[in-house]
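Presented as structure tokens, the chain that follows is alone, the form predicted alone.
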Amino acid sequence: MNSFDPTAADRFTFGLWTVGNSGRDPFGEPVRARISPIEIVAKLAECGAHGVNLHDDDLVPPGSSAAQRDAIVAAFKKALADHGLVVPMATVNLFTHPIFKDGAFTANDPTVRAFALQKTMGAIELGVDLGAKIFVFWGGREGCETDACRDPRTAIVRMRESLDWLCDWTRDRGFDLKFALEAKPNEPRGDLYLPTTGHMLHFITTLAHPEMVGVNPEVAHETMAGLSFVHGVAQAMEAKKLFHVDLNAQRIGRFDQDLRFGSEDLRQAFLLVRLLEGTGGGVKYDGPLHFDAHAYRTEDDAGVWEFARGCMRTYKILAERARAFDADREVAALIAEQRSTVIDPLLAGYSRPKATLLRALSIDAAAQAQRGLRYERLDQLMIEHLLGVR
């Protein structure tokens, strides 16, 4: 093992549709034989990581009876046991069945909506059951080809309705789990509702009970909208909202690619890791590091295995570079924030006399905008870092 092999200790996460995901798209055929949730947890422990999350369907097949249920999921948790994975996530599939063709919250129809309640009420139960602590929900299907179909306020106010009547009923039950929320801008809806991290962190202060409800930002979805994943996971860093994260790649302007984590973008992805991990001196996140990816249609078993290696991979190596970057003395010295005792203090919280001394302030514009900053310095050796030449 060498430093760059994942451990159990490192956070690292996956779910059952993306290591189980068997290769179909839909212009083709699936390439790979469905993996069992068995086979998956055996494998990924194998391959050094945390834990596994997963989508009610994804363990109890729809339909399944009680007694059905309660098989599978024992046999789930004694495999978890067994090879010492966690399931700290859980969600709910409220997307692929066909009575979501118009959304499940957001529905016109209110028997659809009931429905959406009574499947996520299951999905949660099953979480909990599992040990998860935290629940994400992704709207797949809340959204529009046309919104002549409904007033987007009206779609809104369903969201909410839904999401404080869950958290009430998930505070009635006595369940230690919060609950994060997942933006995508669209696919496969033509336009999804509260399609960035921005607007889902505005709707959280308009909930009931906004102290349980986070994000769960994922690199594909901002990225397809042409947006930086790394200010969007900053921004919800800042507001305390980061409950949880998915990681892949995407290239902008695509479908949602769900790429092996770092193989698009590395500048960004370097980014990222840097600001999760807190090298730069900020706080870090210590939630857990969720792969929402899946491998190359090209690939047999084996890739699979070799896919989700490589996400764990090139983050700890991704890692080892913002440390380095982060401990050297000209990065440091080109980033190191200038400071004034007599500015400084006037900026920070206003009073009438602050307002006085700063109206009286010298400043010369022409000198100061004449300063360069020296980035592309700065740029360049980041470059190089993320090269491994410095």
The other form holds:
Amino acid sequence: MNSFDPTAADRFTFGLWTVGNSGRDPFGEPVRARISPIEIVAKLAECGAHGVNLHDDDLVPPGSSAAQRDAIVAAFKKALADHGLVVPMATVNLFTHPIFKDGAFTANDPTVRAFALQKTMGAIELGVDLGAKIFVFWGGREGCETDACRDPRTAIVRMRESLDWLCDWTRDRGFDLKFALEAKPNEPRGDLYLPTTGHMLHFITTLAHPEMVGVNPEVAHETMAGLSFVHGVAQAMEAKKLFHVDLNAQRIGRFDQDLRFGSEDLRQAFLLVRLLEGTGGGVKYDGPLHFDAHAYRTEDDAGVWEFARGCMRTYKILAERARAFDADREVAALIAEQRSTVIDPLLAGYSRPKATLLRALSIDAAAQAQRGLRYERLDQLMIEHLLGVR
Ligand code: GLT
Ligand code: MN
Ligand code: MN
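Having displayed the form predicted alone, please output the structure of the form predicted together with ligand GLT.
Time for the whole complex; same chain goes first.
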């Protein structure tokens, strides 16, 4: 074992649906046989993961009787205990069943919305039973192909009604659970409502219990829209709303690829790990590090576990590279921002005397504009750390 091999202390988690992905896509049938949840638990523990997350339907097949459900859950709990794995997060599948073809919480038909709430309450109970402290909402069908079908404002109102309802119900049941909202710009719907982490962060401020609700940003989702994932995560952290994070890799302009963490855009992956680990300063993220990704369709079962180990090792290698980067004196000197004991205090917090002083400041804009900021050197140093030559 070397220092990049994962251990439970690293807080790495995978979903049953991730390592359990059978390689089915819109153009092709599965290429791998189903791996049972119990086998997944054993294998993840062997690979050094800390936890496993699930949708209600990943563990308990829809249509199971209460007795079947209880037997499945008991066997799963035993496997968790035998292998020392935990379930930090649970979620609900509100996208596979055809009833959700027009959405779940935002569907026009109130019967569908009622079914979505019923299903979510069952999934919350299952998650709490397994010890989950975070419940993720990914509204895969909460969108449309034609905006003629529904006023998009109505969709937002329905989303709020559903989340408020579920927050109140969760409180009423006395569950110790937080909600994390996951944004995605499109796919499977033409457009999804609340398409980015920023949209979600504002939406949360309009809820009845905003303190219960945060975000679960996913690398692939922000990147699909061509946005900076690092900026989205940073905004969530600054707002103390990063409750969970979905790590994977993605190329801009493609379908949701959910690739092995760090396998595309290493530079963004490095900056993300640096942000989460706080090596450059600021508060470190201490929640679960979840890989919402799956192995290439070319792989057999051995390739799946190779994929899982790869996600975790790359995260740890990048964390080590980030520490080295931020411990580099030349880097620190280049990053040190300019400070002024005269100007800085004028800019923070308005007062009339400050406004007078600020307006009277003599600033040589031309001289200021001519200063080179040496970010080329800084970025090259980052690349050299990333490439392991410094
Ligand atoms: C689905 C989706 C993910 C979500 C999962 C949780 S399900 O795989 O693509 O981004 O996080 O519902
Ligand atoms: Mn996700
Ligand atoms: Mn995805």
